[in-house]
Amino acid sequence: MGAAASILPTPARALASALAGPDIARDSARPEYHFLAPHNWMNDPNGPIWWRGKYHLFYQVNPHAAVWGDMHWGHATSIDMVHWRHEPVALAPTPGGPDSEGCFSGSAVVAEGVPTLLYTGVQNVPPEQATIRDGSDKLRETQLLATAEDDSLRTWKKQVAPVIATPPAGMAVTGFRDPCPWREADGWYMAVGAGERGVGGCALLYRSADLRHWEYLHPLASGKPNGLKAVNPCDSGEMWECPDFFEVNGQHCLLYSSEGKVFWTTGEYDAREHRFFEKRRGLLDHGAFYAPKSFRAPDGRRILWGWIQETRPEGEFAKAGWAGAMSLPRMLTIGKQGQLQMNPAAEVEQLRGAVERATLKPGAVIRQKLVELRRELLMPMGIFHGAVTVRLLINRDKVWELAVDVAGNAVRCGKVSLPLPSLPWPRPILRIFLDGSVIESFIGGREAITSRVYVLKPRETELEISLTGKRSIEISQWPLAPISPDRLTT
């Protein structure tokens, strides 16, 4: 959808120091090797685009306040993947225009050799115009486009009239937003998220032959209602937000935020009718991760990145200055079975220190303090037959827990609980990757957790590694380099 944190131009650190302030270069919360913005809110993150032997990543801030809205689109380029350049802010609301409170969420593709920004701009009219339905309904939104007028991607030229100014004729919606454009033989197609109250959310599926003049055919795939009585139609799964859809291995996925959670489906398109049917599905990451986005990188790999939420309470973000962040970039696969494999990139690697190794035998404990919050956890799990529990402690005191339980077929970290991934896994480690607050765990490949510990403290932080079995584990453990100085730019 839309939301916005601080992007600046380069070079940034100085105006992003005076207007942030020095706390949040002294914010043990914040990350150091996450992408994030400078300061105040950032969410989805939108367009990622390969151009000129660069990465490229726009997201969703808000320029003027650590809490969402006015939602403008951020822009940072990459030669890897992990470290960042800021850029000056990509799109930004245009006053009386359809975009005119806020430039919510879109994707970017090269056509005709420019790069172009779909995305969904929303202007305040009267309720019975509306197209978002969460309560206020004051929210119309449109789906508009914009080109590239140099190759550093810094200056856009947006096309006044919405590309696509209402959704289909005679459906009530309870939102239209977040395109996701893609190439066929025969032409453009592109999925809009939307839904209706009492049917449920969907994917709606256009198609042009070059971008602007756009054929609403039918849905791509659609869901039904969890039976939920909620006034935000996402609450209830009566709208689809972010969807994306592609193909990898031979299979094609559609991923869709709803319910506060992504699921990720399987299965085939029929390309003649240009349907999507679905076989397996499952959750993308049980945590605290929302609207992801994904695009081809040049070598071929299907990339993705989530938004990292805040679970602290507004007022705490707030006070703090700066809201969200970007997960690490994230390999997608499809394994035989149409079961959404996930792992971090490779280019994450270079962050690595040097490597610390123990063995753990069952019954034993490892415990050490961290003198910094900037760790990589890799162990086997397809040598234990028991349990292997990663805690952290504050005062000896337990304030996050992982357990992988394989004799018990289990996972849990604190109020989540899930069963291990079936045999046999593609890569059947547990990695864990913890920067300040924010800790992502992969499962086997299969299984992703991303959680919030505002607690933690460098020197006054314990990790906690127990075992259960009859089988010792080695574990491998990084520390990992930060990509700023000072947690405030790149």
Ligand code: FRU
The other form holds:
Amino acid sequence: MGAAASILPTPARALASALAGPDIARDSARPEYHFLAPHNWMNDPNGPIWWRGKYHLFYQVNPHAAVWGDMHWGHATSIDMVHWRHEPVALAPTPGGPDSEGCFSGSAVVAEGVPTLLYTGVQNVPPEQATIRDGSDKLRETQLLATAEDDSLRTWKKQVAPVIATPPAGMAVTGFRDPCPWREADGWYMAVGAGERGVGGCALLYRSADLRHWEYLHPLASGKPNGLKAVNPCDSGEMWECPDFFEVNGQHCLLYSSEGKVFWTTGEYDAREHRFFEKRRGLLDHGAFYAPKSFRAPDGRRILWGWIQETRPEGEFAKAGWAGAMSLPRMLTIGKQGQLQMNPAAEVEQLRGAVERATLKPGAVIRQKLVELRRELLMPMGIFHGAVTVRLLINRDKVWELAVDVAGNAVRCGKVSLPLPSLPWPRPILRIFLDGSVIESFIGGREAITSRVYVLKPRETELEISLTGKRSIEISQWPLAPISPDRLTT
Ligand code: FRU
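Show the other one: the form predicted in complex with this ligand, since we just had the form predicted alone.
Next comes the full complex, this chain leading.
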């Protein structure tokens, strides 16, 4: 495990292609404009931060296999949040240390001018000391700190002792991880994902003057179990992962991942009592999307990335040599009634090639062959009263479908069915991004559905758009440029 830190030296891409072989670069299921690990397994985005003119994005990566395990912090830099350069692994487990079994998710902040990571380390312990109570009961989680040793954020110095060594006294946690710190007028605050059997998941709130000594206050927010008898407390809502707490447009938002979903809650934060009162909630994405992490870009925008999961069997992705992708950067805002709004960051538009426009009449169908699996579709919603259906076909067989039925007040995509977002829509449009096996759909700037479809092939896939109702709609489409020549995303 200790040698792992050296597995992705710069230039990481050359090495990655040597390790990955030619297949990964030719695998048409592998996205071409979404950020990916050079090869092998990746999951959560970690600690996005802007530092000295660059965006830095870290992420959970297993440098040794295309399955989850042996978690390290991968690292990539960008000047536009779209094109990335792979950097060497930022954090690797330290043999004998509190992160000897893995460097789990966390955040980055700048404290006294020093970029600082707060993350969860896991270590093998006897069952009675374990904090992960998911049936395996052998890992203890502690909250750890590392500071940057150079301006390129390639070298990190770990503080040996945990900054939080145990969960709050008297609490039999189901898990204790994924610290999310922020600064207030009187010091640092931090939410840590946790939960208790029979009680529910929660985000625990801590306070510190220096990021190194933390005092536990109380839960920032908590939920209830969903009633499912599950060994894994994440499935039963008895553990919240990856809390993300922030302010946008003068309102507060708490995101957390549990029950296989990402919940958003908006409401009021009492900055004197340090309590969050939820007023509204929803799902951040209705598809293969988990454990997102946001940050404040230098221009004030709240930008979020999430982990796009695999939906195929483990044996298949292990064989493919890669697993997981990062979502497009998504800009978050909160509407007047507390609704979370989300649109792809404007930077993504630079990938557009020449626009192709078409008018679709009610009762008509547009069908076209996709020469490349890199497309953006954009069409208005709300100005027609029927339904628009977008389909992908292989040999005339439907392999994916999204229907926005304005008359029936429903959005349907595979097993997902939800009501249309209630008015007002910030931008009454439907935007669909196709990239290899990934499809990210944004509905009315309010709902998102991320799908995985593995059977699509360039030149064999057909796109079909049909419309019912009374009015025509204008459809815009763009071919999107890949962000690397070989699907290795550097
Ligand atoms: C969420 C998560 C986090 C944890 C990390 C480990 O996907 O389970 O709670 O820190 O992944 O890779």
